[in-house]
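Let's start with one chain on its own, the form predicted alone, as C-alpha cells.
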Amino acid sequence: MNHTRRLTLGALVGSALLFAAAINGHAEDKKITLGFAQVGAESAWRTANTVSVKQAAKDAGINLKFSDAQQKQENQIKAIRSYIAQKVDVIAFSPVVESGWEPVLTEAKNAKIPVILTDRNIDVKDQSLYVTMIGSDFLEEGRRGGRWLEERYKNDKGPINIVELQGTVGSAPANDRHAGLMEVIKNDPKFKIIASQSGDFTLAGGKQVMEAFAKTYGKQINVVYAHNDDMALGAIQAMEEAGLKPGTDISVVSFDATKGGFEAMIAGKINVDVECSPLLGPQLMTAVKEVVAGKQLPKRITTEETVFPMSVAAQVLPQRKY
C-alpha cells in the first residue's frame, strides 16, 4: 500500500513538474506582436522597405500586423488605434508627414505600448511619445545632391535653373531634401529654382509636374531636382516627349538607388542617385525585440548610405538589392 502511495505520489508531482515545464516553456515561446503602419506603396522604394520589414519579421520569429495607410494620415491613426486596441507589443510606423502624431501617440503611451519610427520623422513637443527613429539622413541627402551640383557647375557662371520635384507635402524626406540642398546652394547665386511641385513620389505624379514645367520653361532648365526616383523616371519620359534631352541637355540629380534609377544612369538620363536604403526591416526587429527586453535605445539609429554618379552605375547594379 506504501509503494503504491509512493507511486501515485511521484507520478503526480512528476505530472506536476512536467505542467511547470510546459508553462515555462510557453511564456519562453510567446511571440512578440508587431503592428506596422506603412505609408503606402507609391514606389518602387516602398514596395523595396515593404519586402524588408515582412521578411525580417519572418526571420526573426515576429508576429507582424501590418496595414497600408495608401498616403493618408488618417488611414495611418486608425491603424495605430487599431493595434493599441489589440494589445501588440510595439507599434512601428513610417508616418506619411510630420506633424498631428500626438494624440493617438499619447494613447499608445497610456496603454504602455512602446512606438518605433522607421524611415521617416515626427515633429512632436513631447519625444517620449516614441523611443527610437530608424533611417535616414534626408537633410544630409539634400546636402549631398547640392554638394554635386555645386561640384558639377563649379566651372559655370549660370544662371542654373532649378526644377524641383518635391515629394508628398509635409513629409519628412520632401522637406529635408529641399532644405539640404537650399543650405549649399543658397550663398551661390547662379543657382535658382525656378519651379517646385510636389509629385507625391510617384512616376504618374513626376510626370505630370514635369509636362506643365517643360511648357513653361522648356530649354531654360538646367537641372531637375527630383525627391525620388519614381519621380525622376516619370520627369524623364515628359523631358523626352518634349524634345528635351535628360542626362545631358539637363542634369537630373534623384535620390533612392533604386535598380530603376541604375538602370537610368547607365542609359545616361539621370546624372547622380543619391542613396536612400528601404532595407530597414532587420535593424527593425533587433529594435522591436530590445525594446521588449528593456533595454534603452539611442534616440535615432541612422542608416549608412552613399552616392552613385552615372559613372559607376553599371560595376554597382549588379550587386543592388532594389
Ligand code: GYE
Contents of the next structure:
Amino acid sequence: MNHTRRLTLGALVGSALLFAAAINGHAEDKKITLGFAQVGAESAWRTANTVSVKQAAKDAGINLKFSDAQQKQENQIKAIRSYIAQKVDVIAFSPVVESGWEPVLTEAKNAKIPVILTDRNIDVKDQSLYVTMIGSDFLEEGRRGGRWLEERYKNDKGPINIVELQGTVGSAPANDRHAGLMEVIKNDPKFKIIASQSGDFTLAGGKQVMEAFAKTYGKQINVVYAHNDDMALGAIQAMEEAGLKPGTDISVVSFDATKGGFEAMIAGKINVDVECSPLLGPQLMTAVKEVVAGKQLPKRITTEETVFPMSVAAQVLPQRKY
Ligand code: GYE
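Other form of same protein, the form predicted together with this ligand, not the form predicted alone:
Whole complex next, starting from this chain.
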C-alpha cells in the first residue's frame, strides 16, 4: 500500500467514524416524548402522583404530553388514541379500571409504541400489550388492613361489624383492597361486612355513602374500612354529624397515608393508615428511558410500603412528602 492510498483509507475510516458518531449523538440528543394518560384529580394521592410525574419528566429531560381522564375510561382511551396518532415514543397510563383495554392497546402495539402501566394494573390475557407495570401491591395493602383488624379485635368475641367504602368500581385498588381484607378475615366468622358501597375515591363520595350507612346502621358499626384517605375524611365528617365517634367507638382503617390521613390520625380519628406511595414519577422516567434504549424490563416493578398506626403519626408526619 503506497503512502497516498494509506492516507485516503485513513481519511475514509476517519470520516466514517465521525459520521457514525454524529448519528449516535443525534439519537442521544433527541428528546423522548412520553404521552401520559392520568386517571383524574379525584384524591390527594392523585394530585401528588401528577406532581411527581410532571416533575420527574422535567428532571429527566423528557417531553411530556399529559391528559386528565376525569375518572372515565372512555376519556383515557381517547387520550391514548391521540398519543398513537401523534406518534409519541412511549405511552404510560394509570388505568381507571382493570378491564376493557385490549382494543386500544392492540392499536398501540400495531403502531409499535411501547406502553407502560403505572399505579393501577389491568386484566388482559395478552401480556405483550404492555412492557411493565410500576406500582403498589394493593392486595398486600388489603391484607395489611385486615391483619391490623385481627390484631385490634383479637380479644373481642364480636360480632365486629364492618362497613366498607370502596374505591372506583372495577379499579384495581378497589378490587384488591377488598380481596386482601377478605383473604384475612374470611376464616374468622366474628368479622362481618354489613355494608359495602363505592365512594369513588372522593371526599364527597365517602361522606355521602357514610351518611347513608350511619342512618341505617348507626351504633352497630364497629369498623369503617375506607379504600383511601379522602373517603375516610369524608366519612369522619358524616360520622361526627351523626353523633358517632370515629377513632374511638368506630375504628377507621384507611389507605394511602397522605398528610391529611396523618392529621386525622393525630386528631385520633383514623386508627391506621396503610401506605401507598404516589411518588412514581422518577421510576417511570427511568423505565421510559430504558424502553427507548431497547433494554429488557421486569414485567412488574413494585413500590415498597409500610403501615402507620395512629400511635406513630405525630412523629412521622414531618417526614411525609405527600
Ligand atoms: O389509593 C386513591 C386514588 O390508584 C392507588 O387512587 C391509587 C388510588 C389511591 O384515587 O386515593
